[in-house]
Every structure is written in structure tokens, then in C-alpha cells.
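In C-alpha cells, one chain follows: the form predicted on its own.
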Amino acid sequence: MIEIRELSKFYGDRQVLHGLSFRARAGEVTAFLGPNGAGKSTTLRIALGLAAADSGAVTFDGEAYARLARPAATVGSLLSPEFLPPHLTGRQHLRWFAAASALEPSRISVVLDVVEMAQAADRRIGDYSLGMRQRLGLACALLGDPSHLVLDEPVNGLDPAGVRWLRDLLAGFAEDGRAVLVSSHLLSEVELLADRVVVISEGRLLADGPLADVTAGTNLEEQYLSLTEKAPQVEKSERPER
């Protein structure tokens, strides 16, 4: 289980997360939704130890990411495929990632098959399309056979067949009893993918529950727009005294 607990974050005197709490449970795909600037990426970066919270915590089965003995074997993540090294081939990058993360290189061929990139593995990443870079990023996320996945907009750049492939991949991952936390702006796809939905705006929780409960007899797009359009605008907050 991924637990976000009372998470608060300031950038200067601007508060971007306001005591945010929710859980992404094992055996479920949890969709993490909100407008641009809602605090989704900040939350995911804090979860993965790339940013520090001012208060609160994110844990994976009770442990913070920084305290995990082998992080990549517990949490697979994809935040942005834009930072993949263009001069390396896909296979070279996976070898580097395996060595850096103390993972078994024998799984490289396995994950390349899973993400359907075996034939392109020896091409330079700089020659990949965005969709191919997304698949390579997912290969890195899966390399440690983790029990949790944290993915930020993984559908970007995928064609319709790729979107369906990703949907099936994440559903299978959850069916194995693992936890998936995925952010996306493609609400029609989320409605096909998610077991649970979390909606935030201005760093505050607006909804958290099973998809059927959140949609409440309507569709996800209508409910999402209703929630976010009614959300109060947060005024500039002063940073608390230390």
C-alpha cells in the first residue's frame, strides 16, 4: 500500500499541498487526478524522495522511500521519459539502470518483451518516438519486479493500441496484488482503467473513493469538472514559523 499522510509543501510563501492524505491500496489501480498545478507532480516527487515535504509523509508498506533497502525492487516509477539519455541505446540504458539500482540484469530481456520493445532495444534513445520512450521508462519501472508502481502521465505519446496495452498491463499488475498510483488527464481512459479515484485541486483533497462512488451515477468527466470547478481558490499562505 502507498500511503500519503498529512502532506504539506511550500514553495517560498506559496503553499501547494495542504495536509493531503489518501491511500493507493494493493490490488487496485488508483487514478490521481487534478488540474494543472493541483500538486500531483509535487506529491509524486515527494513520494520518490525527489522533493522534501514540509510536513507529513509518504510510505510504501509503512516505509519511506529513502529507508527502503532496495528502492527499485519495491517501487517502480516513471515521472518523465524526456530525461532518458539520447546517446545510449534502450538496452544500454537498462543495463546502466540495473547496475545503478542493484537489480538483476537477467530481467532486461523479460521487461523488453513485456513493453514490446525488444526489436528497438539496440537503437539510440534519441531516435525513439515519445511513445517508445514511455515504453522504455516503463521497462525501467518494471525491472526490479516491484510491488508498487508510481506513474505520472504514462499514456502520453502512446497510440490507441499502446493505450490499450498499458491499460491491460496495469490491470494485470494490480490483479497480482500490487499497488498502482497513476496520474492522468485522459479521463475517458481513467474510467476504463481505475478501480479507485483521487481528485485534488490547489493541493486539497476533493474526492477519494471507488470509481463507481466518485462518479455517482454520472460519468467521470462530468463529476471531475463539477468537483474542480466548484473547488475554492486557495489564497496565498504565509509559511509557518519553524
The other form holds:
Amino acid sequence: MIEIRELSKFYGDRQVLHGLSFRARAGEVTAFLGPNGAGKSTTLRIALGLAAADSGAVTFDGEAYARLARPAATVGSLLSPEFLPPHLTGRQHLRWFAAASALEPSRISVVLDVVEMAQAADRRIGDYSLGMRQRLGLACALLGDPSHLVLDEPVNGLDPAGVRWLRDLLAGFAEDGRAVLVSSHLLSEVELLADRVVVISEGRLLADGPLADVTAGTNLEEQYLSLTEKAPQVEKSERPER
Amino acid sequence: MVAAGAAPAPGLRHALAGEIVKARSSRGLRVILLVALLISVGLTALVVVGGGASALHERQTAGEAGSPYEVLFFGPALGVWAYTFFAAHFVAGEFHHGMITYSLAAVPVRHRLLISKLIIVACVGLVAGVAISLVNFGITQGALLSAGYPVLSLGDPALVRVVLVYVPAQMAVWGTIVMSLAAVLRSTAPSVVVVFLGSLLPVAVAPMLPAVWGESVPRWMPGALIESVAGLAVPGSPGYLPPAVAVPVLLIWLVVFLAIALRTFTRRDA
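Taking the form predicted on its own as the starting point, write out the structure of the form predicted together with the partner chain.
Entire complex below, previous chain first.
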């Protein structure tokens, strides 16, 4: 289970997360939705130890990411395909990641086959299309055969066949009893994929529940827009002393 | 999907293995390293060819500050600073493209990531420094020998000390200091420039300050400390400190820079 507990974050005097709490349970695909600037990426970056929370915590089966015994084998992550190093080939990127994470090198060819990137693996990442970078990023996330997946906008750049492939992959992942947390703006895809939906705006939780409960007789787009347009103004809070 | 299987929990040696793969796979880093080596050796060769064996002999027998070994270090004087670009980019490059997100996903215990980079920078600097010293020795002494002039001997303990310490220590120490600053600034060129100017400043301003400055301050700077440790500084000269003092002071410099780098690297948002 991925647990976000009372998460708050300030950038200077600007509070971007206000005591955010929700869970992504094992065996479910949890969609993490919100307008641009809502705090989704900030939440995911804190979860992966890339940024520090001012208060609260994110844990994976009770443990913070940096304290996991085998981080990459517990949590697979995809934040942005732009962060892939353009000067390395796909295979080189997976090779150093596997070495640093103490993962079996034999996993590299396995995940390249899963994401259908074996043919392009020895080309420079700088020459890849956006869709190819997404696939490589997914390969990296799957390298440790993790029990949790944290994906930020994974369908960006994928063609329709790729979107369907990803949907099947994530559904299978959840069916295996693993936890999947996916942020996305593609609401039509979320409706086909998600078991649970979390909606935030301006760093505050607006909805958290099974897809059917959140959509409540309407469709996800209508409910999402209704929630985010009605989001209350946030009161200014004091940044806590560190 | 095939399971990953049981594997050890990753530690420093795995972080180091990952960084070695990264360094070896990065054409940019290899080019910077090659440029540093070529400058270190090429400039020496250029001086030898341009000045000829007689000029070399004159410098070797009447070098400034009385050191006969000065001829070995024409090229490395610049090559060391070219090497600091390698050291700085090894850290700062992670932030240019956002690759740091993957590095910290693989190695979330941040001090391990920085320490593994430090180990590589220091070791490569030491090994390359010894190689550069020996190649420069071969170039300069080979030119002298072929012209019939007397040559230095690697049987001389003082020369061996210089060859094994001076350039290797310069590369390892300045590489470490610049790498540490790059971990703070997250930028390659500014890190090199700031450290380079900082190393020159105490000597550059000495003529404009009271004599006590020039006689007491520059000897405490890393470059002068390395000269003292390597046996290049002449005892009693303004740049000299006994090795028993120079070594711990040099270590203090390194510890201070590394401590600041580690504190910043482990606490700041990536």
C-alpha cells in the first residue's frame, strides 16, 4: 500500500500541499487527478524522496522510500521522460540503473521486451520519440519487478495501441496484488483503468473513493470539472519551523 | 513477467558500480577526460619541441624556486583544471537533464550517491595523475637524453615522491573540491571558475597587501600544501609548510568542502 499521510509542502511562503492524505491500495489502480499546478507531481516527488515534505509522510507498506531495503525492487517510478539522459542509449541507461539498484542484469532484456523497445535499445535516448522515451521510462520502472508503481502521466506520447497496451499492463499489475498510483489528465482512459480515484486541487483533497462512487451516476469528466471548479479558496497557513 | 529474484540490498558498492557504468557510457565525460590528458601531456610536448633540449636543460638545472622537476609540470598546470571540468560535470550534469531523478530513484540514500562519485573522481585523478607524470617524464627526459644532456633519474627518491604525489594529488584534490562545489551550485563551469579564481586570489592580491600576507597566507592554500607534501616547495620559502602540517591542513580543506556538499546534496530538493 502507498500511504500519503497529512502531507504539507511550502515553496517559500507559498503552500502547495495542505495536509493531503489518501491511500493507493494493493490490488487496485488508483488514479491521481487534478488541474495543472494542483500538487500532483509535488506529491509524487515527495513520495520518491526527491523533495522533502514540511510535514507528513509518504510510505510504501509502512516505510519511507529512502528507508526501503530494496527501493527499486519495491517501487517502480516514472516521473518524466524528459529526465532520461539523452547521451546514453536505452540499454546503457537500464544497465547503470540495474547496477546501482543491485538488480539482475538479465532483467534488462526482459523489460525491454515487455515495453517493446528491444530493437531501439542501442540507440541514443536523444534520438527517441516521446512515446519511445515513455516506454523506456516504464522499462526502468519495471526493472525491479516492484510491488508498487508510481507513474506520472504515463500515457503521454503513446499512440492508441500503446495506451491500450499500458492499460492492460497496469490492470495485470494490480491483479497480481500490487499497488498502482497513476496521475493522468486523460480522463477517458482513467475511466477504463482506475479502480479508485483521488482528486486534488490547490494541494487539497477534493475526492477519494472507488470510481463508481466518485462519478456518482455522471461521468468522470463532469464530476471532475464540477469538483475542481467548486474547489474552495485556500486559507494562508504559517510555514512550520523545521 | 519473470520475477527479479532474490538480490542483495543495494549499498555503496552498488551505487559505485552504477556510477562507473554511467561514467564509462558517457561520451561527454570521456571526451573531457581525454582533453585533460591531452593538455597535460601535449603542452609539455609542445614546450619541448618549441624550446628545444637546450632550453629544457637550462630550466632543469636552474629552475625557479630551485626545483629541477618543474619541467615535468608545464602541461599538467593546465591539465589539472581541465580535469576539474570532468569532476564538476560528473555531478552537475545530473541536474542539467533531470537525470538526478533516476539517480535518486536508484540510490535514495543520497550521501552514497555523492560519495560514489567522489571515489571515482579521486581515483581517476590519482591514476591519471601518475600516468601524466610518467609520460611527461618520458617526454622531457627523452628529449634531453637524445641531445646528450644529463637527465633526471627515477632512482632519486625525491623525484619519485614528486612524480607519485604532485600531479596525482593536484587532480584528486582540486577534482574533489570542484566536485563538492558543483554539488552545491549544480552547474559545471561556475564551479570550476569559482574554485580556480579562489585558488589564484591569495597570491594575486599579495603584491597589493602588506608583506605579511604574502609570507603567511598562500602557503595554507591547497595548491601550496600539495607542493609542500610533494617536496616541490623549498623549506623556508613563503609557500612552504612541513608535510606533517601540510597533510592535515589539506585534509581539513577536503573535509570542509565535502561536509558542505553532503549537507546540501542530502537536504535540498532535487
